[in-house]
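Single chain ahead, written as structure tokens, the form predicted on its own.
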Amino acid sequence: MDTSVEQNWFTERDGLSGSAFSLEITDRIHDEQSSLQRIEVYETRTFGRLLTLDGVIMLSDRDQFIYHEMIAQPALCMHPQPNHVAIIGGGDCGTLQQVALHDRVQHIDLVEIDERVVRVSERFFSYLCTANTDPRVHMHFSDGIAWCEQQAESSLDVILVDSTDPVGPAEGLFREPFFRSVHRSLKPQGLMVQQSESPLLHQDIILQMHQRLRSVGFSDVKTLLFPLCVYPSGWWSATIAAKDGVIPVTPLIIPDFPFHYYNNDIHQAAFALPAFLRRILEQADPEQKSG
């Protein structure tokens, strides 16, 4: 990725897919480098303000809501009893907040390997860390393989992998020894979400995670699709494994929850795949062919 801030306009190039996204900006109003990353915060003219690490854009005030609902609440809709959740990643903590929202949930970890950006996001993005504070959060500031790695075998029902794109630090997230560590930390019915990056752009990325998901031993893997407009191309996804059995895409009982964006048509209409993006993940299981 390639950024530049010229005339009032951030702009987020990714030169592997010849595409461009860019904000008008109005102030940059944080800007430190921590031990890891840049971390950068702006106000934008209409997309209210926007956290970059590395110059990647993370999230924005106007459209962050579709992602973290759409990486938290299937799976916790989905899990007859999530108890302990794992998130890996997630620093802005607006993952955490959204796994808060269950009362059923009773251990919650977040695994960040940056503090600033959970601390940033604190200042910045307030709104998005009502959780912090829970007597259920327990935060770890270390790297999430490793921690995934020291977890005990059948100990967690739900992890939530909210990471960056798969290069640098988070590569290793996107690997089978990772999956592996999951597989083998997740109880009976545990279930695995990671965000998965663009069907349009990244088809060779989620084709790979289906099936090194497959390899290490999780029996169903199904992805899902929202939209996200300040993500390469606008279209985004998550992977959901299962550790057993299959993963439920009928309508849910789900909670009264104030959701912006998730609901039972939405959850059931996410995982319907556009037929070029069906036929390329027929090639990690074929019994999923269909017309």
Given for the second form:
Protein chains: 2
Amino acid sequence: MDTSVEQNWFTERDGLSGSAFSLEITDRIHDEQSSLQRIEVYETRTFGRLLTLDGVIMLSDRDQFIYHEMIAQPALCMHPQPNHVAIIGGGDCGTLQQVALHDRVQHIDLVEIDERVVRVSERFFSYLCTANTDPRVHMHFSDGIAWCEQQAESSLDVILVDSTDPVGPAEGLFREPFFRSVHRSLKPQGLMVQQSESPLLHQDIILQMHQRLRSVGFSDVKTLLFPLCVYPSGWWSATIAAKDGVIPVTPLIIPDFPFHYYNNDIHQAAFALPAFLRRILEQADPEQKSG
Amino acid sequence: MDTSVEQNWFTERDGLSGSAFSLEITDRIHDEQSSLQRIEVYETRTFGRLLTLDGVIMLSDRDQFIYHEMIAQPALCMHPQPNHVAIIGGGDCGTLQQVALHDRVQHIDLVEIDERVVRVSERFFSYLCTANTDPRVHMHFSDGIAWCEQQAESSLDVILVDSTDPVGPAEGLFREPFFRSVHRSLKPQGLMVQQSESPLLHQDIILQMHQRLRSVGFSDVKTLLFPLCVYPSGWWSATIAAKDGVIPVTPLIIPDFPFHYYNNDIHQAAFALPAFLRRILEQADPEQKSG
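The form predicted together with another copy of the chain is what I need now, so please give it after the form predicted on its own.
To see the whole picture, the full complex is given below, headed by that same chain.
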């Protein structure tokens, strides 16, 4: 990934996909090197504020709602009793905020490796951090992989992996040892959701996730799709895995929250796979051929 | 719109949305000024060939299939008897190719204002032009608005408007006089589909289309959504209007064509509106509130 700021345009170039996305910026309002990464916040002319880590776009005010609702809500609305939820990553706290909307959730662990991301978000994206002081929320500034390994067997209902791309620090979050420890720490009926990159650019990653999640024992794996303007290709995915049983495409409940993207129709629509992706994922699960 | 080619990157900057999309290019293999516009073809490193008109990206080899299938297939697969189909614009012939797949279609008019676009596509995107010599295809190199006005009342089953953005030459295609002549020339059960810009960036255009299409007499209007990497925001829409009756969300038939994007699930999913867009479109049709 290669970033440039020239003539008031912030550009994230993805050499692998040979594509780039740019936003017109009016100011850089924060720039720090934490012990782990460079954290910057820009004011853009039309997308509100922009958060980047090591030059890679994490979120913009304008379209963050799509990502955060789609990482959190489908699993929360499908799980019969999501008492205990863990978020791995998610330092901007937008996913946490979505989870905390649910009264049924009694305990939320946010496991973010870099405390500075949370603090920067509290300062510059305070509207995402309204749940940070909720008494149900427990923040752990440590490595998500190690944290998961330390959890008791069958202790969590939902695990949301809201990570950066599978290169560098987050690479281990896409590997079997981590998936195995997630599977072990989930209760029966437990669900895991993980951001899984672009359906146009990273089909290999999505297929590999399906194969690896099944190989460690998850009984069903499905990928849901949504647009996301500020990520490469403008199209993104989350992959959801069930400890046992089949992932229902229909939500159990749709709470009356002030969603901007999610609703009952979108929940079901997100699971519709384009022809090319269905063909690819049949390699991981020949039973998904129907539909 | 502002285009630049620097250090092997083609960049389309959209000043209005303050965003830009770039592709790494290896060569420019065609550049001509037709009587109407500048037509260029680039070789990209990872997206195949790229067609631009006046510096605005029209299609790339890598993701054109999504656009062409979603402009053509939902209407073709919903209409009970699509004998006579007209395409307004669509000079790259990708939409034409999708329509020609259907044996039920007996006559196809392609009304493209710039013959040079068709000729350039035949040369550089020949895989999209396989239907150009089909005896059912009739090409008219003229203005689509005037052509529509000349059609007999109730003479067409499906009209697909595959145009450029609603600025400059294509502006009239988004106005009531054109919609009125489309409505008039459609047979009972007739359907019109028109590309309708980005749901993230151009909500005003989508709302306005709904209002204008209803005001000229269309009985139902729905917008369908799909990803499109090379268009601004990576997320695009088509708006479909029915001369009479209600647009069914379920297709009548799903033919066994070698689709890359479209299928039965995608057809239904494309009609799912995000919460924010549903709220906006309720202004045009309060009855759509349910769902």
